[in-house]
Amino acid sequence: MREGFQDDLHRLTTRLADMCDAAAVAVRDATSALIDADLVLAQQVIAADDDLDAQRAQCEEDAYALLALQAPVAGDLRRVLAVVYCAEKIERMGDLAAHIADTARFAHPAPAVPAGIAPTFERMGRLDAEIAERVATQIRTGTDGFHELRQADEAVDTLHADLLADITGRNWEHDQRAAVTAALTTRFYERFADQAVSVAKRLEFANTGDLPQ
């Protein structure tokens, strides 16, 4: 019975890692759609979000079944509950990527953000995708990576703050609509990284019993 529990828990964590990989693909593709005004790619990201929602629901269902049938305690209980918590956060990462893609869809056929600030969005998209991929590795290997990921999150925060400063500065050359779109969209990237770091933090707690600071 114990061996069966561990097999079920392994399948759960594998699904969680797959969700992280999907979120990484989503934010990378959404960024390309945003910069290149690629309507087809934007629609693909939006449609793929339904699959991530379904995976989150399956994770929760399987986790609750383990709790009901196996009554895990201590470290095993922390790991099962972490799956429920993390699945919600990863689904939210997918939602944020879909919001970015929807911004591109709404602006089409024009680019959603001015060319002058497009490189900043490219960097945020690359960082977000890398963070999600590193969380997926953390899930699969059982290693702790919260502190490294928090540093990557701070890099996204810096890009977010710098871009907001540009938008609100005297040298902003574009109209109010472009400013609002850029401000809202950069927030999606900042929140994506925050959600990923929350996942890393909960995974480390599940592994050690100590909540990292």
Second form
Number of protein chains: 2
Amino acid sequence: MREGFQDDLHRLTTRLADMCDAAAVAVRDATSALIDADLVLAQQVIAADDDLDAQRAQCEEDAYALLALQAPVAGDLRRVLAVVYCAEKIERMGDLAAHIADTARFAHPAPAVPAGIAPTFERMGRLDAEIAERVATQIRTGTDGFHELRQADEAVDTLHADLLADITGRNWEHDQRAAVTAALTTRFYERFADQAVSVAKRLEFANTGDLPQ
Amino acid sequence: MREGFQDDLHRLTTRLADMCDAAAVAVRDATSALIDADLVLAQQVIAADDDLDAQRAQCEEDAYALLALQAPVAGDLRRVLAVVYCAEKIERMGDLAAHIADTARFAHPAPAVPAGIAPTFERMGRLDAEIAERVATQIRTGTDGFHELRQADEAVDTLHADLLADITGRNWEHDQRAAVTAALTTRFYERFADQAVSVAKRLEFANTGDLPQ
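Requested next: the structure of the form predicted together with another copy of the chain (the form predicted on its own having been shown above).
Time for the whole complex; same chain goes first.
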């Protein structure tokens, strides 16, 4: 019985890690679509998001079955509930990547963001993807990479703040439509990283028992 | 034992409804602060958000205790897990209201949004507050107000889309800083309503057993 439970839990967390990897791919591809005005890639990211939504629903259903059948307590209970919590956050990461892809699709064939600030989006996309991959590794290995994750998240926050300052500053050379698109898009990247940090925090809680604030 | 469980669950859902009411107050006050450039009110909304965060943590702790001690199944299990899910969404609604208040605070003593579009923010604020109150009623009475809620959410979406079109249109008379602030702020209102809809959906799931997609 206990062994069956640990196997089931392991399957659940493996799916969670796979979802995180899918979110990493999504944000990396969405960023390429954004920078290169690649309509096909944008549509691919948007279509792939359905799969992440389905995986979230499956994760949750399996977690509920585990709770109902095995009634785990203490650490085991926390770990199952962490899966439910994290699956929803990772689904949201996929949504945000799809929003970025949608921005590229909407602007196509024109580029959605001015060439001058494209490198910043590129850096944010790379950081977001790395963050998601780090979380996937954390899930798979049970190691604590929270400090590095926090640093990467802060780097995204800094890029986000700098970009907003550029966009709203006196030297902005484009119209307010470009400003608004860039501002909303940079917020998608910032929120993506935030969700990943929530996931990492929740995993830490599942291991230590301290509720994240 | 069963009676004790139902009492505990009732206390949990009552707190959830109270949190929803607090989120309604927060978005209503944040909107007044935004429209009237009211710094004191803005600071009050931001300070009150800590309380909502603490209530979420308490909700979750109590729900975990209930799961561990009583190991509920079927509908009871779904209802306890719905509390955990909803508490987090309502906390997020409070965060979004605090973001709106923060926008007012940051711009003070100038108004954060141009007078010409202030009425739209006023309407979105009223709709968001009504949506949160509707959800509170749904939690307290167990009635299904999902259809009306969805309509109110669609009204917010329409105001959001219209406002974005205004902001990015040719007739925009202000600078791109005002455009960016308005665009990010209208998104806070839209997200607030989205979270409330998630809560309502999850409550429906808790009652019917069909997982929301």
